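Single chain ahead, by itself, as structure tokens, in the form predicted on its own.
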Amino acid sequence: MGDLLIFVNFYLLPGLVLGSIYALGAIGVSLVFGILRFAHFAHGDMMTLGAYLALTVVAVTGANPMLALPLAMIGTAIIALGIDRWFYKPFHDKSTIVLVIASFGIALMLRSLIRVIWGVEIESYSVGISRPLVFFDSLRIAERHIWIIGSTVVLMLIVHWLLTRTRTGKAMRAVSDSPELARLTGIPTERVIKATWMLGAALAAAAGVFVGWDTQLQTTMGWNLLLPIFASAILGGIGRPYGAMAGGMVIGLAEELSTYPWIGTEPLLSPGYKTGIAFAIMVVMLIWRPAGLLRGRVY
């Protein structure tokens, strides 16, 4: 009973957090591949604005991080709006290689404008030490972890609700399976691309406020998670929101499962090369099978 609540305890659920995160910045990955057919670079620092938009509100209102989550979302998402309108709306009509290269641009402004606006000092949502709450005697579950796992349920099933219920959605799904078809049937196409931002950039700033509320703030933490997100983008499916889902829970519980020592009593992988996880699956998936698990775009 012992070594099955630490299982839970440091491993399971640090898995599920983490996995969390990571299918929450893949959906806005896979969603912007599948619909302008370019990887967006900039989609960690997209992650790390949101967390620091939340920052400032927790500063001035002293509210929790879950409070100032939809400002965090909104606000990027609006950001999101204005950098496509001024800097990846005019390359649209060109080849991808440059909307790539100048999405490795505005990853660098964002990171540059967020260091001069909040510093780089390391950054913290709270101060002290928060107790885990314990069921069972021994099942100890940080509040954080139940907030963060509950938060991506609700806002998987909302991007669900969108993708199946409304016009939009049905008009991103068909975009994204073909271009040339919704535009001849009278899809708007402009509108299509603005929701995709908003969505995508909504969903980044939850991931970035749950990994700094999970650890802590620095300007290149969602810079260092795009690895990650963009291997639970492929093994779901490039354009495949459901598949970046399923994707970023198997990397995050490949990635602590790793550690836990399955034989013998020392981990398995050393925590330190817990990302090689995710590179490794990328790696195996795009040889293996392209298309990922729910048969994504492959080029």
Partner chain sequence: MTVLTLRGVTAGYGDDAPILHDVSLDLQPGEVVAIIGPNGAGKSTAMKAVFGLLHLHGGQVWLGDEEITGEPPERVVARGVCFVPQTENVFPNLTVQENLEMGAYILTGPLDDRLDHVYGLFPPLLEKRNQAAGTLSGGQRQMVALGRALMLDPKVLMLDEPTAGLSPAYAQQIFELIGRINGAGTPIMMVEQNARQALSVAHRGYVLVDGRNRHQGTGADLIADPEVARMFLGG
The other form holds:
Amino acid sequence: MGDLLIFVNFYLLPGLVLGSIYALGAIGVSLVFGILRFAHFAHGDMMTLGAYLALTVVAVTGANPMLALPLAMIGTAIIALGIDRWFYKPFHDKSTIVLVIASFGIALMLRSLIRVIWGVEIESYSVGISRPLVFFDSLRIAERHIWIIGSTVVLMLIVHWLLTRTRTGKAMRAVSDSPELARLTGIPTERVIKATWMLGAALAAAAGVFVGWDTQLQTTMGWNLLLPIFASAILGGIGRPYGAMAGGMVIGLAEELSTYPWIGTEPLLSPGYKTGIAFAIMVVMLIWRPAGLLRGRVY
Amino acid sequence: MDQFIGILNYLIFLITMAGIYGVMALGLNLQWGLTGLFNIGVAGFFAIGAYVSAIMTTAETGKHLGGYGMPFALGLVAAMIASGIIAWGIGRICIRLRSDYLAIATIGIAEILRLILKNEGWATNGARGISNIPRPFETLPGSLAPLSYMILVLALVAVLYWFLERGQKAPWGRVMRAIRDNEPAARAAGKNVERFRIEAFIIGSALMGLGGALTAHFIKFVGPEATDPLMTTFLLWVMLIVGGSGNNVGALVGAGVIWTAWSATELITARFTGDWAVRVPFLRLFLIGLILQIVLQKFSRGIVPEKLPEGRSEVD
Amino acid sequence: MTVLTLRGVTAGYGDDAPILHDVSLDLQPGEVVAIIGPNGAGKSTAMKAVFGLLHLHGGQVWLGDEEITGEPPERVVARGVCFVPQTENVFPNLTVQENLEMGAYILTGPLDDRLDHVYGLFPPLLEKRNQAAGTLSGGQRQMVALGRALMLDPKVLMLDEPTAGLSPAYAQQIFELIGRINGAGTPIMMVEQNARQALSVAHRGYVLVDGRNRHQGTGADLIADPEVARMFLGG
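What would the structure be for the form predicted in complex with its partner chain, given that what you showed me was the form predicted on its own?
Shown next: the complete complex, the earlier chain at its head.
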């Protein structure tokens, strides 16, 4: 197999898959930070929740994870609305830092509940190994990778359509730009907040399903992704959903490509440390340009 | 008699751990309660302290970095210094930004540490962790050994409490409060707000490292699960919020109450068997989380509310 | 009937000491009313009191014969009162057209007629309609802000220093537009630093000092008043 194909099969494609997952998570984090003005620490665990909801659907119906995806997204969106109603809304008019504490509490409550309901064993959507599809003799793409990357593109197009073509989507961007002006303009903030939770949670659920599909399901999977997702949102600029998409892709690709033997034959970075790339990028951004590449907002 | 000793040892364990959490709660109160700094990476600083002290003091095993056989006290100091240095680095980067960024960066520290523990087996013995960490007074007979350690921990809590109370009444503490309550005014008065914040962040994180070291010596073992936020970070936050953030008595009361509740409910969940034995303990965590939410919403000043100067309303 | 009335309003931010003390203002149909006064006199605060953005210690706000004291901004907007703040008065990352659409958020039907109307008043905005509002010049932003407020065909238009930071030529243009909008029947209450120009456009004016009513009268009277002239009109 040629070097290029090795690069594509083992570095570029996994990078795109990881980037898709980060991007989907980061859009929600960025929107919530932009509109509700706080870092949502339960976002990773919402991803876990989505993944486990899909697991139940897959287990009950024996369906492909793709078919379970919409149900997991809807289920997670509904639960997110409930969480907002009972645990975040009481603080909407208060200091947002209390919301960070509340969301941190929610993160661990969600994870605890997932462990009570689904147990702590490692799970997966399918049994057995699926063969990759082979193109041009040697370009091997796992079927699930095609689904993951393809669905991410579709979901991003939907997000784009929502944010630029629908009244509520435009209002979300308006509130993110200036909450004060949005209120003075007569935009009902509470409604926009609900829409934000539904969109953010649905995308988080999708990201969670994709992680579970690509690897396996663990109750800590979402929490462990929180750092790269925040890093993606910061890289793209807080409150900028398109920045979050790009940021997620950049960090996903950077993590996978950092282990390619660019110089000599050894991996440039030991694979065990590739998730540290996200942290490094984030630290650089915080020092050099906290507003992000697309000039979001610094709070 | 055996039963009595069993209960006694349990009480000693309970009080020792509550005391160790008390040390860390004082640190978190300094960061959040008094300075408004948001640290969600407590587990990271805890683990740094635990590992540093373990490596410094444990005898040669050939399985991990260490074998220096340093005295216990030196291990504690090294743990605090290591945590403090990491805190300084993070503080330098994030202190000017809003608290959310600091919180994100602190979970980053915990995450990187998790990677190091996982990958650098030569230094940390990987998933098997470091065992046989020496505990002071462990050669004393019977319950006297843990009792002496308990007294040591409580003495540390008392000393730290005394220092922090003095610090708060000193000009340093008054500036801290002024910064938290009205930053622009403090700036206008010519105070170097960043420097004060970094100081509070370093001292608080050093106390978390100290807590990690004390725990490692107490249980004589440290493993990679020390970076798990579920226990350290989460419990500590619940302790501070329930106890009443902003005052040291509240932090200590919270540590005692929540640790007691935590341990007591463990006695109940331990009765479950089979698959449920694994799951039910998490119901306990869920309930602790629920208590946090209820306190945040309904009793935001905690069991021992901060005494506020005249004319100022609640913290939030 | 009076369009908008503030009756004995005492208000401030949060529980802090009030900024406004027993302030009374009113706006009659078809009028332009200017509120002038030194910095920190509470001029902008008086406008925010209408939108429930302040803590009212006392007094009432009436829209026509309905009391709207303390109603949240979205409700006040739904009643047809539109406000253009002095700063941050556009959504910088939204396009010009999206900014205008947000002004009519509470309308559900098609907005084409309203957009045509606003583009008719501000022709330069038409060619920039797909450009992000944050990239426009100060004067053009002011047009977007005014246009957004006009999307609802408001019963009352409230402007907070509409010419602040603009060049004299642009300020002149904005004053002319205010005249035209008012000429079409919309009553306007505005706060202005540019006191002489504002009073020459306005039918009546109020002078606030230290959060209290100090003078009131027709624009011409106030310009002629020696004390007002000495304080605000540069002698």
